[in-house]
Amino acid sequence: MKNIVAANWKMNFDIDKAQSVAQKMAEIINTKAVDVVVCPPFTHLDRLDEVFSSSVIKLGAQNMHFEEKGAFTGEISLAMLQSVGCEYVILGHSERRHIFYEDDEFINKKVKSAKKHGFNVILCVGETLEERKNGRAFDVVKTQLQKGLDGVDRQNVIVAYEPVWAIGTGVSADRDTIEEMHKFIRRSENDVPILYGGSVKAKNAAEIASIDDVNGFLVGSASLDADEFKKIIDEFIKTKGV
């Protein structure tokens, strides 16, 4: 089972700051024990491809459109992403689902298109706080998996469990919650790496990594600091013994 630690920079950094942080990451991160992926804003991909080209760090995108080309103002195609060195793409992130109203069927089209073009797909799933309080967490995640991966070969698919209520809040889900949901996902997706995302930091990375079915992290704000991101990677490697 592949282990992955991915950084989602979201809508942060101008190009010069992005290059500076990326260069530091390229200098201090040299492990091959896990796949390290950085997903910056679209505008930074070309520059960061140059920075990471001689490092172990792989480049990913935060989103894409499923069509090859055409009249889709403001969208980015997979061919465009490939031309700037992208190997991974994040799909179905809760911010895309809840802010931009992307549903499971729309996300499934993206997953199929990304797979067709040879990308590694990080499919995000997770429940809101209201859904958890109403006892619907497992049903929500099950539906997101079934519809998002309908008709999809699981090769090069990664699932990231990100409880919506833990993203960007500074409050990670507790160990029991993470372990329970990862076991639930594993029962249906036995052959895919399962990442945890949601306020991952260096100080909680070891505890989360100690859970058997956690195969890595999708890191948000903590990945904006090169040193913190490296510490998270190091904690994961040390805890897993990989």
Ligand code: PGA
The other form holds:
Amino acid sequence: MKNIVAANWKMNFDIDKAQSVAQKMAEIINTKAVDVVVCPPFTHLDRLDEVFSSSVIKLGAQNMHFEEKGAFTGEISLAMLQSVGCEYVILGHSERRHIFYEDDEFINKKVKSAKKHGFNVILCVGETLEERKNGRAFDVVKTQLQKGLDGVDRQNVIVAYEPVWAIGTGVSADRDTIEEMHKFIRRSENDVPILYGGSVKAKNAAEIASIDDVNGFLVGSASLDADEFKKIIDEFIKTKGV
Ligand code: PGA
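The form predicted together with ligand PGA is what I want next, because the block you gave corresponds to the form predicted on its own; please supply it.
Time for the whole complex; same chain goes first.
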């Protein structure tokens, strides 16, 4: 099983700051034990493609549109992403689902299109706090997986379990919760790497990495700092012994 540690920079950094953080990452991260992916805002992809060209770090996008081209104001196509060196794309992130009202059918169209273009797809799933309190966490994740991956072969598909209530809060889900959900996902998804996301940082990386079915991380806030991101990668590698 492939191991992946991915950075989701969300809507942070101007181009110069992005370049300096990326340059530092390119200098200090040189492992081949895991795939390291950085997903900056669209406007920074081209410059970062250059920065990462002689490093192990791969480039990813945070979203895309499934159509090839045309009258889709404000959207970005896969061919455009490919032309600036993108190999990965994050789809179905909870912020896309909850702030921008993307539903499972819409996300499924994106997954299919991204796969057709040869992208590695990081499909995010995860329940809200209310859904968890109502005992619906497993149902929600199951539906997101079933609908999101409907008609999709699993090659180059990566699933990221990101409980919405643990994203950006500074407090990750606890060990048992992560273990239980990753096991649940593993039951239907034998061959896909399953990442955990939601307040991963250097301090909790080893504990989360010690869970069997955790094959990597999707890191938000803590990936904005090159040293912290490298520590997370190192903790993962050390704990997994890869
Ligand atoms: P966080 O974000 O690490 O800041 O919680 C993770 C994500 O949203 O992918």
